[in-house]
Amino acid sequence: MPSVSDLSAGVAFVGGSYVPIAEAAIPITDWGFLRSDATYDVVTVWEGAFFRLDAHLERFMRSCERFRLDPGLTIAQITEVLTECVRKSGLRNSYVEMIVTRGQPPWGSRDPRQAVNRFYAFAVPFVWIANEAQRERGLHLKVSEVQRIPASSVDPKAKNYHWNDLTMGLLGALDAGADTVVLGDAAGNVVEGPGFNVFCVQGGTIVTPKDGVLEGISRRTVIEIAETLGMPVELRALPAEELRRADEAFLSTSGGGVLPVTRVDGRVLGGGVPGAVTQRLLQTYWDWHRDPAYSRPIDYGR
């Protein structure tokens, strides 16, 4: 049997068994490894409950159905499967994952209509893709020349494993000495980065893109927030230029819920310190973490 210390490092949900996460594996014939022929979608576990867990999975069937797969479980069938990954890692702030992959069809058939969809998911330690210095001072954001994939290739909407131009734009990031990275589309506007939505602030009004997206559940949270807190927010195009000049600018991801960006291409934002209207979406963000209508509790003891 695995230790606790095997378990707290994440479980897997693999061809229905419960593993280590070192141990989970999907096979190399898998079209979700060869081609990215495959979705998923994430969700979060904070403080011992999920957060906005039926808007998670519920965007993830939409993405099922867009890619025309089947995970062969219902919705309760796959809360069952994410709450006792979580429950027997004992993990209480995780980062829980569910994927279907194409699977494999007979060999030399090249008709994806014939290969059997798989099912996995898995609970790990909570992951934030910023760490704590980054999230004091706030992001240096770069905006890459590399465009994003259009939307009349690959559905943004539904959440998929078609990374290339995002890694390519990060690398190029990272290597002039940015942050992270912000792609965007052909007219100039930027659209989305690795794992996460973008914002800006002008004059009080909050901007974010509307097209060429992942409608991120952090993003819709914070559209909310600023709903409820009487923020005006414009869905719309978002043009490079705009968001260098901007007051202030953040990201939203679940990765991490609401990350400030201070400098954008090199240039300074507002004070070079996260804005107030950033900071007050932060902080609500979280509050809403303990809110019974966002959350849902897992039972640790069974």
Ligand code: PLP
The other form holds:
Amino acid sequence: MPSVSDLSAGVAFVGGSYVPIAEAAIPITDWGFLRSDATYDVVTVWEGAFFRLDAHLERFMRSCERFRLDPGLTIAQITEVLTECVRKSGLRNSYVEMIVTRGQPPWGSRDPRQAVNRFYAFAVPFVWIANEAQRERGLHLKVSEVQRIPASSVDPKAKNYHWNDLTMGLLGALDAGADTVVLGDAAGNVVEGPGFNVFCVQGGTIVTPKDGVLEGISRRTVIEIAETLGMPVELRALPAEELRRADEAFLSTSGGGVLPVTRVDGRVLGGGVPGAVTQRLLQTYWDWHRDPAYSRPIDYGR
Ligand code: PLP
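Same protein, the form predicted together with this ligand this time rather than the form predicted alone?
Now the complete complex, all chains and molecules, led by this one.
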């Protein structure tokens, strides 16, 4: 167990101060906690450099606007806070989260316009959403019976904590012996899973759902890599049955990049090993982490 003051376990920015992650706390009356009334984003640090920080900050600001939340800081100030969390932790590989909550309106008021929004951030050790063995053999995915909350109710393009559907779907998948889950829409198309976008490959064409999803930065990276490598990509509705019968499938996420899938609802894809297209995208995804166009080194010296 790391000690409470062990900064390598993580550093948070709360109420304007930097604190060890184990000491970070929010007021119990914050609507972020009481109502999941918040937005957030997650950027990663790999080998001492942020990956696509600008894209994450842009998306974060758009999410804030969509949910009428005000971070109260400029992009430059947020960059400084995130950098400081990582710098103080000393972590070379880190999962860095920024959050704005509704806060709380004056006591007795239920008017969200009167709430004072709050900004929080933290850096913790890098989070993989699949372990090493799963990454090597490919994930076993279940298509859930739980429907993803419709986009007309909660805009999936704005990153949010409406995770009950994802969590219940994941529990069902784990109970059924799968590693993780993908949820669908009312029409039987798959959309996304807990913390990732989904792709399949059929006859050399890469397909990913167009609507009803968070436009993941890793999803965007995969699409850009595919375009660079001259691989055809289609953004459209992806029926669950098409995913089950695909040559290859994979997930994209800041929590580990391109994660191969080798089984969908018990059906083995591509001989049960990560496919060639998936492997090529995976390799290039990590190569791009060394490209100065996408990586922003952190100065740990200060
Ligand atoms: N979809 C959902 C619901 C997510 O929560 C996430 C990431 O947390 C993603 C997709 C993938 O987004 P990104 O590639 O930006 O990590």
